[in-house]
Amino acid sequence: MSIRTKIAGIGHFVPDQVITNHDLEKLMDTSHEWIVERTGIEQRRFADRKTETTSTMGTEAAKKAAADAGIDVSDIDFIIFATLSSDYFFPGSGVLTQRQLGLAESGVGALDVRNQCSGFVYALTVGDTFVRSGLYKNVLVVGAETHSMGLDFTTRGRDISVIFGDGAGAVILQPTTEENQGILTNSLHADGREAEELSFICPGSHSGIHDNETDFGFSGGKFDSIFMTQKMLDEAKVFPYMNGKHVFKYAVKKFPEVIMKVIHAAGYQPTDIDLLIPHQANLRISQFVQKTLRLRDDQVFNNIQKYGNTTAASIPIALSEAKESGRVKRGDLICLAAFGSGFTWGASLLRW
């Protein structure tokens, strides 16, 4: 009998600090009504800068996932950590969570995935492959973000800064031979031609490739640093950039395509889905996808209203909340889908 991968346990963690749209009104020229109309977001969570980081939130979610799976954290034999906001530029947050879970001495491997909004689906697919191959039996997959550390909280950056929030979600993957359980199919895609349309370019190692006015290099026997320059600071290039209209147009096309791909690959139709959990990018995008696929309200789960866009953490947080509220039950057909920077997008179909 063939081996599939099941989600044996799931958990999430969000900071206590709630930031409402009205709080942001005090920092920039925006309004609660404007934000809700364009994104659906009413509030988000921000990490405590003194005590919470991407890895610590991921660790808390991981502990809950392990408990839900009925295992001790010492049983975890591999870690996959998806984030765009790692604690450090390097190393990644995977090894930090490994250390915080007390797994460093045993040498448990830790892999970091940097696929932004699609990070969790990519990480889940990698974990699925590891489990089905027989290489690992308890794979921890974490999606966690601390967006609040790198946003421009001024009117200049409002189009982006009002969207994002902090949090973490995690799952434990295990092998199963049950016929009607586990991950059925995955589909991953990318289009690097669109890389700069949703990006956080500076600081970076691109040596001025994206800034033709700057000539870095050796000068008088001295090599000029390009990691951080005054020009980057003056022109606010150290904050994320998003071509919102372009991203929306691309997302509403690729979301339905990849969802249909995994559904058809497993021999199903959209009407067979018990629950679609899309990456919580924008409520308008989710509603457009729902309408395109002709899904009922009870077939789609959204929680962006409470948490904003938590990027790689959004799907596991939503899946965890859906399970807690009874929206996910044994035997349900669940579709997870994401689209984001890269551009990258993907979907997974599973039987809970």
Ligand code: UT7
Given for the second form:
Amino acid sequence: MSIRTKIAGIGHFVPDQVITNHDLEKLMDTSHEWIVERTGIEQRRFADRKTETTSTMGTEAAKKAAADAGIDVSDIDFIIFATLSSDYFFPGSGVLTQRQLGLAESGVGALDVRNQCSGFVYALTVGDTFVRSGLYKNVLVVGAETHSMGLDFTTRGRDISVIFGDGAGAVILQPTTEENQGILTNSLHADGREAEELSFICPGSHSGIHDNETDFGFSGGKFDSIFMTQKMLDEAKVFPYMNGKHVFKYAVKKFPEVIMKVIHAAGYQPTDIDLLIPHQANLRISQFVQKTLRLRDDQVFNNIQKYGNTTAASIPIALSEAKESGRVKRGDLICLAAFGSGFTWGASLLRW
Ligand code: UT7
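After the form predicted on its own, can we look at the form predicted in complex with this ligand?
Let us now look at the entire complex, which starts with that chain.
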């Protein structure tokens, strides 16, 4: 009897603070109409800056996922945390979540995944491998983001700052021997040639190269930090950069490609899919993918209208909402697919 990995429980958490497109109009030269037409986004949630962080939201989602799986959080035997907006530069949000769940004394391992928009699919694949190998029996996989902490909310950053939102989603992975259940196949990809096309370059070890006019070498007992320089701040290098049109073109090619790959690998056709949950990058991207694969409206789930692009959190939030609204039922064939910074992309196909 072969062992597969099932999603035994799922939950999500989004901050209470709703930020509408009209709220953003007060900060920068943008309009509700532009944002809706180009992205489909009507509002997003922003974390409370005094009380909420990536790990606190991830912890809330994790508690809900554990309850949904019918386990105690103390049963979790490994944590995988996907985010690009961790609480600290290091350590990652995985250990903070472990501590907040009261698991620090148990010594449960915590791994952080840095694969941006495809972070959840990458993390799910790692968790799936751990469970199928027999290494762990209750793996917590979290995707969480606090984008609002570091966007450029002036007109200069409007192409990016109107897109992103905050939130968290989590799943509990367990082994199953049920015939008609579990993760069937995963497919992960990357193209490092595109690394800078959607990136947040400074601060980092690259900073000295960026600021090549200043002498940062070791001379006469002087060796300055290159982590954060005045030039970075002056040139707004401390904000994310995105070549939007280029990312869009690559995404609409790679999404259908990787979705077809996992569907065919498991011996199915797009018509067999009960629900596709694409990473919520842009409603136009999801619609393009739907059209390319000739999927019906009821086969694709979108909630970007309410939350914006929550990067690693978008798939687990959407999957959790889809389940809550009765669109995911036992035995359904579900495809999860993501594309984003790196570029990295991937998909998972599973029977619920
Ligand atoms: O999740 C990770 C993966 N990310 C993605 O998949 C994102 C992919 N890219 C996109 O979603 C789209 O490229 C964007 C939504 C980012 C931009 O949409 P676009 O249709 O490609 O617009 P654009 O960047 O070509 O900009 C069109 C115009 C420009 O003005 P001009 O040059 O035509 O006068 C921009 O300056 O819209 C202007 N613009 C805005 N106007 C109002 C850019 N951002 C805004 C804004 N509000 N927020």
